[in-house]
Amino acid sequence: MSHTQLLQTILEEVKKVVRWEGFDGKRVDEAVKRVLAGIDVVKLHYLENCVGCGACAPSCPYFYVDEKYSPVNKAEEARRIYRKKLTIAGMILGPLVEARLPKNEEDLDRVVEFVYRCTNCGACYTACPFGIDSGALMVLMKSFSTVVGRVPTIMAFLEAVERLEAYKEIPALVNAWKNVVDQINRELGRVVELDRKGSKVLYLPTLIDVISYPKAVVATAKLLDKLGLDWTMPSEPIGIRPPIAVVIGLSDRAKIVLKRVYDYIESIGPEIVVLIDGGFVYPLLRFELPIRLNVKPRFRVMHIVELLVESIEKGRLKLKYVEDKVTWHPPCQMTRRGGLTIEPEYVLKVVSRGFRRLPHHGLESYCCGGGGGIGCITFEFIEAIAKMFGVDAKQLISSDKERRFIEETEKAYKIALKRKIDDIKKSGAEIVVTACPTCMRTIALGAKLYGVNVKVLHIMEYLYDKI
């Protein structure tokens, strides 16, 4: 089969699963299992224990779109279900405690709205008194969106396409991949050994990267031999972002990627695995991945940030100096989620003598409002994926009421983000630095949109030429 015909193959499969239109009872059915089955006894907490005071308000990117996004209004979408379907006073009493199940197509409008109004940042966590993470419940929602065909098409298309492992037949896709080993082939001077059984280090850059900051990528083997580890990487990608799948709750077909990531790795049995991607990948592989697959892995996942730091502390990386006004934008997934709230900062305190925080930085860092996938519902991007994957833009939005959501979702998108590109005005940097492709994409636009004049690059990137 062709690549085009495997695409063609995976469009129409994603045609059987997006539904804009009408009320389908059984796939609302579904739907609301899926949510329950997704309640552990943390988000029981998360549930029961909200007081509704509005602490977290304030932390919400799109609580300044409109104030009807406040985190606890959105996560109340998973409070009515949790009451109809398992408390005793929601069971009898229904809409006089705020306990009902979406009945009608409007609802199902509503909650895909403010699904794509969160995007999961964990700023309304730590903000809140009673360590409510209305993210968490949103997440869960966004499992009930998906599954009633409430779902952006070229997200359910990314997902598929990784799940197959279709990236591997699209000829644009396996030559960036080429040229990047290639280059690091000339950079180093030599032939790079690529899935060395028992290498001690696996870097493990994803498609995302390549795409996005090729440099950063070449930048971190250059890292990597200097230091002398001993270290290898995949000949071929092992997904695009992985896994997309959390990125639309599907928690199911996560796991399947998941599984492949960690196979591969097993196959190399390394002591550590490098990343550079500082959005959701991070914390998933670092942290979920053993909750996941219920396992228990025998090697450590490190961001090259981590490692950054850990070598210029033994003495082992010098850094060349300089004055470049530099700030560090912090991904809310490797930040809040990850918990790497000093060491970028730290790093790049050690390159430049111009580095500047900004006004809102660590765990109160505002988000860049491109998280959760929002950042891909925009026109641009949909036009770039088509352009890149050789399909028709059309055949990536399913209707006209998809395509009025994209354009809402878009606005709301582009408001959100000036309160981040404001925070950088205020800092005077003229680089902003950070480590998450979504952020990176976020930041340029925001700043073109917004008149203000600043680089952004990926922080290997922005070290390429200082090691």
Contents of the next structure:
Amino acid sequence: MSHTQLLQTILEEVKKVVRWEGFDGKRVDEAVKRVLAGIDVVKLHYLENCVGCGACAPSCPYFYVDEKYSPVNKAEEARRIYRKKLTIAGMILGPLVEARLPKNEEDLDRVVEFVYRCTNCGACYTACPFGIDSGALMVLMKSFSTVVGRVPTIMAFLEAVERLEAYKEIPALVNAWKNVVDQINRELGRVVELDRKGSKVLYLPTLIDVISYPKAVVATAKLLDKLGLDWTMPSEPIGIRPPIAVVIGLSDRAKIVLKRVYDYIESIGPEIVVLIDGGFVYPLLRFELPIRLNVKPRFRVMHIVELLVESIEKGRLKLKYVEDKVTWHPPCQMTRRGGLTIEPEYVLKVVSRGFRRLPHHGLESYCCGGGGGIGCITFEFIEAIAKMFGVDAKQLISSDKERRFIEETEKAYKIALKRKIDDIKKSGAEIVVTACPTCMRTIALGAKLYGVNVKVLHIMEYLYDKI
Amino acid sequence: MNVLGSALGDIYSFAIYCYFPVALAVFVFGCVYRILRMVFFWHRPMKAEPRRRGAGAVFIGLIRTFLDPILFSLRYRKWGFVFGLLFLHLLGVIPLIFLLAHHVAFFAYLMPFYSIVWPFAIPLSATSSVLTVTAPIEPYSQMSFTFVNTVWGPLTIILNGDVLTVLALVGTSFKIGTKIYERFVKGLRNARITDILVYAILLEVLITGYLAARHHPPTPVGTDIIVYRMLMGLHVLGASTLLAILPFTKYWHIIFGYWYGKFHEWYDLRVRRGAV
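Moving on from the form predicted on its own, please list the structure of the form predicted together with its partner chain.
What follows is the whole complex; the chain from before opens it.
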């Protein structure tokens, strides 16, 4: 099957799933079951112990778009379902105790609107006086939304492409990967042995890394060589950004991709797995993989900044010192969800005398507003993907209703990111360094929209000529 | 039937001797139900190796886990902080419930170990609290506890039932008002109708407690004991109702939700993921 035929088959599959119009009772029942199945003791706390104080509201970037997008109000969607199905008062008294299942098209439209106004950044988690992670509840609602068919076609398409490994057949992507590997070989002056079993370090870039910041991918390879590590990397990508399924709340499909990634790592048998993506891939492989696959990995997952800190502290790495006015934007997934609150700033302080923190940094850092798939729900992104994959962009938008949803989401996205841009402006930085491709695109877009003159780089891209 | 010289038929006796024990039983049942529910939802997951930042970071993380949301609220939700946290909680119901001398006496009667709280007890009236500071003379009469020279020192002027109840009333009224506004004007569903109802019960407890303590309304011959017993009866009824519904409403945060939530967040973010 040619890659064009393969993509058409995938698009047909996606069409069957996506449904922006109407109300299908059977799908809603199935979606409710998914929500209930996702409740564990911690989520039970999130569902039951919210007092509705709204203290979380100012932490959310979308609260500044509309008050109805406060985490507590959005998470109420999950609570209403929970109360109706799993509490005695909810079963008996129903709406009197705010217990209600979505029962019409309007309800489904509201759910999808709310879930794509949450980046799952975790800011509400630390702002909440009761430690309630509303983002986790929105992930539950994302699974609801996807199962009922209210899912952006672009997201469903990318998920299917990754799960079915169709990206390995797309010439543009295959070439992008090949080019980076060639460049690595050229820069190192040797041919890197790919997929080498028994290597101590497995460097695991993904397709999104290669497409978004190839220079950072090469710089990391240079660093690993410079440190004299026994390393290897995959001969072909392990995913676009594995597992994309988590972004649309499909944990069962995420498990399929995650298992594939895990099996590949196990086949190499490394002690350390190195990632350069500071988005959801890092906390997922670092902290959630054992829970999702019920395994105890024999390897340690490290983000490249951890390796940099370790190498600098042990005196194994000297970096060229500069005076750039540089700042660090902490990607929420790497920082709040991943715990790497201090490492990147440590590295940048070692490199540049001009380093300055953002006014809101570390756990209190502002979310850029592009996470949770929102940054992908723009016409520009859809067109870019269509071009890259060689499909018609119209096929990635299922209906006029979905088109309107994209318009509204894009509008909200452009407002939500302003808070971050203002923070960057206040810092006086000329270079914004980060590690998440979505954050990079969002900040670059925001800088352009709000007239802030900054360069946005991946941390390894920034360190390329300083190693 | 006479109990302690009064008819069991009046509200006060009913509240103390009939309603309160039932409310207490419901409360205990509710607590057991809520805890068991959590146990049934628990399963032991396979966990990743935690990031090890050292005991110091973990300890500071514990303090920050509790402190950060308060500071966040102070910066970004000033009204909520002043009326919700300060008036309603810190200067309102928390000291009133646990430190008001009359409550200390009641709790110590039910649970003798509670007597250890006596040194921190606060007086009922603003007048007597002012006197303990401006004229700190031990009362001539034999009293089990006096408020002269207590640990609170001059703070006693503020720390008394009258002042704190007014603050709690302002805080509760503010919360009811904002909930009604958010729900019915802004259409936000996180302002729940049940929340408004449970705040109303709290308001009833505060008002009746305040009136009873002030011996309102006054009569030409002093306190009307029947009215006093009725107000106290309503106060105890309301408080017992709060106790009974506590495990089933937002008030569950007082004894469990808040503590579980913060300790879980601390473990998840600070211990496991290593955020500092």
